[in-house]
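Only one chain is given next, in structure tokens, and it is the form predicted on its own.
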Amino acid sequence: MRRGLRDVLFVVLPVVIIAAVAPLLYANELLLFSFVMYLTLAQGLNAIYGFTGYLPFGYVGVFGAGAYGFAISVMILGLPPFAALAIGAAAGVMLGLLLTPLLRLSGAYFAIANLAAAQAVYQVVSNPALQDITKGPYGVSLSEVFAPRLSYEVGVAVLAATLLAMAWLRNSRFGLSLQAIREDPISAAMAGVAVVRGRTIAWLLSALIAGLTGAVFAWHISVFYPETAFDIGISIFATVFTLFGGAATLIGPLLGVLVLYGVYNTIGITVPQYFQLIYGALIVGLVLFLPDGLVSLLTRRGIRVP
């Protein structure tokens, strides 16, 4: 409880306070929101790779999933957008339901069948013959519920409410249950622990994560195509942002993505014609040095991590 209180107040409230005067601090909005996205997003998948090794390569699927479930609930039911959001993370959690048994198949096949999965319903989506339902490839506009600020509010108050699960996770006997998984599942389950029914609870909660987060994200841009939703660039970045930074930890992914999105934003603009060399430069090395991520460097030195 004191280890769980000790990371809410020096990890999360600071995060969370500085997420949300941002906005008065930096005129661009749209980028202070894809931190906030991508912050949410790695804790995100950090709680079903981070707590059971299973990888995700489809992450962006229930991603998209709480896209189209907001502007269905939106365009085609009249939600008002809180109600959407609600649809929206149960867009995700139904398709993170759907997917449950790949958790069966080991850690690389899981991820492959995951990322099949994730083309399966982007497939079906951008689909013209469900253009009255999801508009198809033609693009989607919620201009009538378009709210910038209201809805990086709302991003601000999902990135809390997920440092929180996180927070709750690392210092839970739960949490504690799905390292061991982690670590030995064969083990685990001789010492009692059980496995399948741990790994489904993480990847449901990542996936009620990922449909949320994907849910503000069509209110806060309010037009996109399904390419937009189901871009695999989002899971490879949640993914890399994760490893960069030290999976199974709170601070990890924190800073992987402040490091690499940072640098994303600042190399792509004033010096992009060395942009991916030296963007991969800082993923090979850290690959190579620092395979447990950045906060490595702190617990060499025994220095506790959260």
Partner chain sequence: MLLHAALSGLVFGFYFTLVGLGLNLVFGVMRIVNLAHGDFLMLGAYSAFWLFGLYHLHPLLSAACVLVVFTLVGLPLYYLVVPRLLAARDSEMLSLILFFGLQQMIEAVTSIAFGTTERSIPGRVLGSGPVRLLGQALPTSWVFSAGVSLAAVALVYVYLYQTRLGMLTRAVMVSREEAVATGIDLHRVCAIAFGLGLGLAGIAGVFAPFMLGSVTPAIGPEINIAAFAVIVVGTLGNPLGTVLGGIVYGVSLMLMQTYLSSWANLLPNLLLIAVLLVRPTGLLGRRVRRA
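With the form predicted on its own already on screen, would you show the form predicted together with its partner chain?
If you are looking for partners or other molecules, they are not here, because only the chain is given.
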């Protein structure tokens, strides 16, 4: 447990403090919010991918469910933002629960089925037949609860809670048992690890994080279309950042987001005409030369990273 404390003191706390004070130092708050959002999502993805090896390629489906859970609560039920956040999170978990049977699949099958599920949720939400509930293709406007500052702070709080959960996962028996499942499910089961239960818990935790993040996103951005909340780019970014930093660690996804999303924004602002080309090339290069992520530079030398 000492290790856990050290991780909280030296990793979680500094990240949260920096995220909390950043708006005082840098005015593009939306960019900071995007960073916070991807920091959280990358950790959420880490909970399922890093610890169990299941890659939810349609992670954005749960995120979008959270966003729409929030939006519907505000628009239809007239709930205040904090209650709406809870509903958004619940929507994420519900969808996660609905998708638990997919955990019976493995490898690329799970990734693709998960992507199909995200698409299906998007198609249901954006269908004009559900206009009275979701506003269908017309997009939602939550201007009455718009509060960029407060929603940013809530975003940081969600990030803090996520990091704490991950620090626990990284250092607990439960986290260890999950990694054992990832390496070799059959041996783990024979050693008495509850394989199915472990995976399900990790997936639901991951869904909770995505749903909550989606809800905060909806609150912060306030006017959006289904295309925005279910943008497959969100899944891809979270995945790329996690893998680039190094899955199954606490610090890997953090580094991944800070470096790669930082580079992404720098390229976008400095060389917009070749934005996509450079970013694509960068990703190809990273996978080829650093397949186990940035943290492998340390772990290869036998250094333990948080």
